[in-house]
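What follows is a single chain, given as structure tokens, in the form predicted on its own.
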Amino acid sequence: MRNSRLLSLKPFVLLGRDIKAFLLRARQHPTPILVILPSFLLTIIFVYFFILWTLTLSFTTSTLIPQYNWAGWKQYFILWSLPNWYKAISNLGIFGVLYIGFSCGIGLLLAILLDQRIRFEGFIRPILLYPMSLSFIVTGTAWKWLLNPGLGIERVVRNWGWESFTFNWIIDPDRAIYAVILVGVWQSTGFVMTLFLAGLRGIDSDIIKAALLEGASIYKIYLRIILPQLRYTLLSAVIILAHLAIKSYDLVIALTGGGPGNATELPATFMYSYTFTRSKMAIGSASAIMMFMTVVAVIGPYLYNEFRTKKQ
């Protein structure tokens, strides 16, 4: 039992060496750290500084602007005792799951196409890639006027003749939350096709030759050696996906405000609304710091596993 807990404190232990090694380090350059130290003030003051001061908010009674009542828990009561907040995390749950699945998924694809070192693969990729050097709200703009019924895919499709096309998911409440999926897919496959192609592209060729001189099939190459190869580009992207899902506001309230209704609402959403529209800035620090903890159980276990496995 002492041996695990020793363990367990092992990278906190190296941390704090490094820590001390590092001033050590900056009292005999100081040059270095003084080039540094204004974004490090700026980080500490407009992040940590804030995240800690949310924190605060949301032990509070504050409403319109910040009252410092001390309220206990009760504003994480009243969030979690919402409507419209369950409705915002089982939102989530739809998009981060189809949003994450799909985009690794097409991403992946597109990757093992280009690998193939294709014709025209440089005038490809950059195209491929081009949806995600866009902002959401730009994104999101341009696709609203797409799927508006009147205006987009559904009015050209029914000019061409097709009079009983219908493509009404941007407001339809029962399929709003997907049209919001779609896009999000489309902004972001490119990316992760980007990151698969760079871990193909690091594998090493003489293990595939091997392969296909044993006779192992093309399916079998990918399934037992590729793929196995690429778990951490996947983690990697499912991890950035993640916290982009956790935090996506500027999408939907380009696309879709969170409507029709609430059919699109999402916590980043819950938290502006309260916090800024309905003047309840208690509940909606509340809401932050629930977003910030979710962030945190996706981010941290990789982190600690990342530095624990490099300091072994």
Partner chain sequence: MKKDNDSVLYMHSPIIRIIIYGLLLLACLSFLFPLYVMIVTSFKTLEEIRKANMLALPENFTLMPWISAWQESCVGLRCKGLKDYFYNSIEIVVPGVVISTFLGACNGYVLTKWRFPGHNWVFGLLLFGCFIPFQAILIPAARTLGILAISNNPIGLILVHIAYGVGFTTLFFRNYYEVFPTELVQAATIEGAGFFQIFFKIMLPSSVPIIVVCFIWQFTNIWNDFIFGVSFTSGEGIPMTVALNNLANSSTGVKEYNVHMAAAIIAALPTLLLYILSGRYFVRGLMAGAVKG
The other form holds:
Amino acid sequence: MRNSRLLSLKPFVLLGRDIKAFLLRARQHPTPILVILPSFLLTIIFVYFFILWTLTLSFTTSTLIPQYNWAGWKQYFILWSLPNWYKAISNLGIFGVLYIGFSCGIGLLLAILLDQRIRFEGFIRPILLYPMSLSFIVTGTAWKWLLNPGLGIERVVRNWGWESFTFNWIIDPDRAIYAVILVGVWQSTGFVMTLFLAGLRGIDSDIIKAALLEGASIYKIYLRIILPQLRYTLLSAVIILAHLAIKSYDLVIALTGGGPGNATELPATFMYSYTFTRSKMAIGSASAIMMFMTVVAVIGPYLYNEFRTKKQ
Amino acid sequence: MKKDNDSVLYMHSPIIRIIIYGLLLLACLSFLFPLYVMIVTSFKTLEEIRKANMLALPENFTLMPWISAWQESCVGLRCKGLKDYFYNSIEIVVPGVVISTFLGACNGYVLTKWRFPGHNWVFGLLLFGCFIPFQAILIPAARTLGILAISNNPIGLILVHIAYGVGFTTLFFRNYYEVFPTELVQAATIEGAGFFQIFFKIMLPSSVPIIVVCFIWQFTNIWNDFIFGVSFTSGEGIPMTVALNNLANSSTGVKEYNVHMAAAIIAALPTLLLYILSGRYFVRGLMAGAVKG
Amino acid sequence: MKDFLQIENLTKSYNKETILNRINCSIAKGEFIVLLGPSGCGKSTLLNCITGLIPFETGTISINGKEMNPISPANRNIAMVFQSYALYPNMNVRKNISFGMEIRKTPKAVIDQKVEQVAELLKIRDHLQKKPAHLSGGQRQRVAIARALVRKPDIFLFDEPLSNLDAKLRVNMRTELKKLHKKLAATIIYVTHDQIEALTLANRIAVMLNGEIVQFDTPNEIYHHPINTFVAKFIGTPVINILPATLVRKDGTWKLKIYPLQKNTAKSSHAADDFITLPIPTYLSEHDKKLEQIVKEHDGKVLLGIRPEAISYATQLPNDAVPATISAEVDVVVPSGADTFIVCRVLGHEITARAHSKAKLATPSSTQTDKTNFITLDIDLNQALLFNSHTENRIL
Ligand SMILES: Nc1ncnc2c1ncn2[C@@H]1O[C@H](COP(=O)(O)OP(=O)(O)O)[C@@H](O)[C@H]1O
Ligand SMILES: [Mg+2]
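Can I have the other form now, the form predicted together with the partner chain, not the form predicted on its own?
The next block holds the full complex; its first chain is the one shown before.
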């Protein structure tokens, strides 16, 4: 018993020792520490202190301006009773799953296709990747025009002779979220493709030669040898896309403004509108904290793992 | 040594190769087609847009949408075009990029060549800052900028962009300097060079590739930022992305799609040019941001 | 079955740079062939051409009289062990070994039995469930060999399989490979840049340089009758001594003269007209015409190659030796177990000689640098080789 209690204290003992050693070093050789200090303080204030501040606000009754009165979990209860929030959460679910799924699927397919000794590879790659350099606002503005039922793609296809063609996702409350997904996938696929292509090129070609000599068909080799080795690349891609999905704000604003109605509401737009337009800062803060927790749940283990393996 | 695209494994069969090339062509077309539509639309008159096919080349080629977008279009109530907002963005981007890159270089240098007890904690805390959703700090940041009287001011945005960019720039430089031979630093130390001399005379001059990567990454992020711009600025102080959004989503008047497209291209141009001119570094930045911490 | 594997006129280039230039060779069934050459000379490329994994411009490869060019790598019945082992990282050892058989839809019972067999043979039974990442270098090596063995291929290709192992393990594995070859009577092509490995393992060695096979012969022949100075220098440690010499005929007998090294900086204690006269090897004495020709064409200039073991200090020369003695100035003494090698100078030329490790030698000590230390060496000219001074090819 005693032993296990002692063990559980170990991290703190270590931290204490670290701090002591740090202070000693700071006295003896302060320059490096002074150089990194501004960035460190900036991060401590702008990241950690601000998050605590938001956390505090979420436990108050702040509306237009912050108030520091204790309201307990009240705002969280309100938040979770709002249909709008449910809409935002379920949209995030749909958006997240399909956006990540399609980006990864198409990205992987394109990477495999590009890895077939394609003659114009150097020409094709930049074409697939350029959307990543655009702002979501630009992408949204452009696609809003393309998806415009009266003037955009719908009319083009109808002009071609398919009179009954309808492609009005952007104004259809049931489908608008899919329009957002489409555009999101268009923007990120090239990036995922680049990740997978690097992964494919990183595989030891001797392994593939060995499999070829054993008589494995190209499909077998992809299925049993290459794809299993791409799982960490896939993990990175999923993490990054999930992170983008949770943060995504600009794309929805530029494309649909969260509408029609609340059809494309996402937590990010929810937080913004409750905080800045509806003057319900405390609820906005509570939703921000929920988003933060989700990101921590997704990124945290990944970062921790990366950090640990790196140290070894 | 190994050429990029000579993978051992590839499909030989001519039919399959035709299909592969077909699929890739399709992919290229669908990636290029929005850009194409944006460009042709920006040279059409509104009348032509309403009448003719979106894909058609402009019949009455006109530069008016561009001129209008640049100096006449209305953002909110102000009808002086986007040019002032374009300058706003530049005013924010340039110092933001330079300062955050420089800080990143310093931090990377310290975290690899001048490690102190607890350096991993410091790096971990900086790195985690890259991944937070900005919504979680939006309200305190707005309040703080207000208290410091730098909201709706380029300085406020520059500060914010530095604060949330320094994690990434530190990551870039740390990973780069990690494999930079420590023997060089030791040799210089033996010859009597100090902390700053080693940094400015040895490390920085051999960091050009990572400086370019970092520069492109930060430029793209800051130029394309929307949420900080829309939260911390208003009126004449807004950056380009916010102005574009306000222009394209204004609920009053006729929707001038040609002007919107011209405006969107103007907003996209700096990052797009950067990408075209230095795509290789752009990709490296993306990869560095994506893989390994 | 002299021509089990036959390669004719094989040429391969990358980006217009010729990597393999008109390779010709034929290999008998059951032979252990070593491809030996410096890094980058095209050994791996040649192996990859034999497997069919990379295309080449011209030439044919046939196995058992059957042309292989149109046959896919999978159907050539060739197994290869890669330098990096190329184990599938996502499969455990058992899967790694059985993968090829699964592809060929071998019945499960047969697979299990064969895996057991090779695992037994290569002593990896305890590791069958482990992933490659959890194995040591030697174990990975065994798994890679097991994977190749289990298929009972016509030809085994090994691409520098031991170069990632530590020195001791390398020697052990070398012995085991040799045993394995004996046991299985397999046809093996083995690539290495390590000449000791080549000398110990091969039935025949093909020495490669710049994409060409320079000499293809038994280890003994290659060691004693290298075709040119490149091969002579590549094989044998310490490296063969090569000295410029001049053939002269004096009173009807041929002699070799060695002049001092012409070097401005050499603090030579010899006068310019100082020289050493040596007898010629017996095997040359009947070739008057050839020697005459050299005198005519090159003023008698040749390159004299003598391996360190033919220059000895305080040891007995063989009975059939053509002896000579020279005096040399000792530079360094390098003990290496049974033998001690002496690096010394003869008229300014650096040469290495061999002494028995028990021979008493006064090493020049650092405190008396100005005092030179001369010793007398016995040379067996019968073991000497003469090379053309221009082409560097061996004369006779
Ligand atoms: N895929 C390739 N593309 C271009 N050059 C190559 C390729 N593979 C090998 N080479 C070149 O061919 C030469 C021989 O290589 P290799 O056969 O691997 O040599 P080694 O004898 O060390 O095994 C080298 O100069 C190498 O640079
Ligand atoms: Mg090789």
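Rigid core (definition): largest C-alpha set, two forms, superposition within 1.5 Å. Numbering follows the first chain given and starts at 1. It should be emphasised that the depicted structure is a prediction, and the values quoted were computed from it without experimental measurement.
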For a quick test of reading the superposition: does S39 move by 2 Å or more at the CA between these two forms, rigid core aligned? yes
